[in-house]
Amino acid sequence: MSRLDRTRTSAHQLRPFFSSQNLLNRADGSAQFDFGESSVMCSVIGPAEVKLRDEKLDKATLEVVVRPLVGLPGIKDKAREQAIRETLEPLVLSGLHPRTGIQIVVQTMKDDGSILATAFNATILALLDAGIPLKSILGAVTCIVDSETNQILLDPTTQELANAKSTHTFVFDNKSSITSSPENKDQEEAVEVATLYSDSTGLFSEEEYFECAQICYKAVQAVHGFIRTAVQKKLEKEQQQIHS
């Protein structure tokens, strides 16, 4: 099948990744992550003092603010704030910084599809840049089921999303290893264990949902590898600057 996105020949091909860290001087951590023409910048401030009403005695308070490309935040942005916050809360070792606050601001720079997955990936890079202790790292991927062909397309563009029967975004941690066979029961269990968050809209069968999960789980391994490499390169650059 030929995709509407002519830069890709395969239904299960991701767009090129790009990332940059330590972009904002006034933030403790910041990062930009791109899936092709979709781009999100994220800043992290904290751990820092928090208002008394938001203070938690045994852990840090996590605040997430999502800002759209243009205009004021709407219902969809508030839903994304909740999704990112609830996914990150069990991941961040907030017990190490009680009675403090960690603020995460997510700003959409360009939107050409898969923007929620792009936001998740930018957020984890910004947290790593800020030195926030984490249990593991996450990676996110979006796919759709095409309304005409029923084929699953990874990392859809805005044009491809318009033809979607259903849209699925999955967030996985990097703790579970992947097995070679899609039919293997071990992989089904690994996908279930590794899933931190999933969001599905539209019409789809149970079989289509789990097939989307399997395909996204395979694809997210490349995202995990990219994030690890990006952080490693940043650390190497910092070491060079220290010793120069």
Contents of the next structure:
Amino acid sequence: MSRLDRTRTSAHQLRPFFSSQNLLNRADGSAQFDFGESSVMCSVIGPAEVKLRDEKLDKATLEVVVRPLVGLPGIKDKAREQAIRETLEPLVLSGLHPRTGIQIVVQTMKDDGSILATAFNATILALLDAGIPLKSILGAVTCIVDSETNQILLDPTTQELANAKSTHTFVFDNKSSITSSPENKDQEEAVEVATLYSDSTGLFSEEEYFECAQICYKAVQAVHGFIRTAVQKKLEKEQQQIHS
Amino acid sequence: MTSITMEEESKLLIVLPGDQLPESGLMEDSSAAHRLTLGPGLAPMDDDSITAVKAGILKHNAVGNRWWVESNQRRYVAAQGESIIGVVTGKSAEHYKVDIGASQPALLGVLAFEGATKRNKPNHNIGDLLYCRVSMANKDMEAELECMNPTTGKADGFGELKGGFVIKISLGLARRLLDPKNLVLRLLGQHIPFEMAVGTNGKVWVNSASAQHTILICNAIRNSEYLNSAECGSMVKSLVEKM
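How about the form predicted together with the partner chain, since we already have the form predicted on its own?
Everything in the complex follows now, all chains and molecules, and the chain you saw is the first one.
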């Protein structure tokens, strides 16, 4: 089989990751995350002062602003804001910072498909950079069911998305565990996942949905590993003078 | 869910939010032998585990079985006992309002200075720089400051900082500057005489004989954050040579 994206040979292959942290010097935390040619930058300011009408007595108020690649923000961006905010609200330990505000701004820098997943990953890296207390990290990935071949393709480009029968974005935390029987390595038990966010569009069956979830779950482990490596490199650089 | 294993004590153990401390009956046994003290970056969760809530280096002190995560951020969260640099932004009959870089300005009592009485109290203006101690801080209220050592009642270095220049750095770099063996400060001190005050809220005040020297020192401090010892040495050398 061959994907429309010629740089990849396998249906379950992700595009190369790239990330950068602490790039903006006026934000408390910032990060950029790339899935191949899709790039999103995120900035975090907080815990900071918040307007009295938005103040919550026992928690921090989370505000998410999504800015598109071109033009003014529209309904799609508002939907993304809600998705990011509702996924992050249970994850952020906002009880530690009552009566404050945490403002997250997400800006698309380059768009080649899977923007929401890229935005989620950039956001979590920025939150880690800002030192906002979190219950766990998250990782996101998109997949499609191709309309011609019915194959599940991971991390689609814009070209591949145009040919999709259904598109699915999944976000998982790093606390779920996968159970696999050691006897039959080929057959894995049903995954017991805690999905933080799931968004699907198009026509698909129940089996297709759960198969997509499984495939995306495995791919998100690679995203988690990448986030860990990125944070590790940054911390090692900071500690060089003491520990070298 | 990642359980951390403490194998090599010398390697930096990096944790992310969601990583749990090794289970060994930590929560059930509340006898003195198994009692834990949790510092910043760790929190007990609903499932009775102790989880990291910040990305950083997991540290452990056998004395008192203390565990904490050393993390870095730019935004300051007030904690009692810390020495910080603040800017006066407002004045009332009883308090000064001081911006310390946290989510809300802190309050400094008008009489919280050495030897201050109602008749004889210091007069500070908006914009003055003060080196203070956090006397009270909790998540629900504005922090309170004082410009004296609470046990002795003496100033002990707290008070107004006159002249000089303030830069904003990350909290982790500020903590490293407080280390007496800090490399960049030692190297700078070999070439330029200067005085400095470090606030754990990420603000550093530097004062020297000329503005040029002051700016050089501030730039050197800012640059030193991600450099190793050798790079730091050559960075200071190249800055000093240009002077």
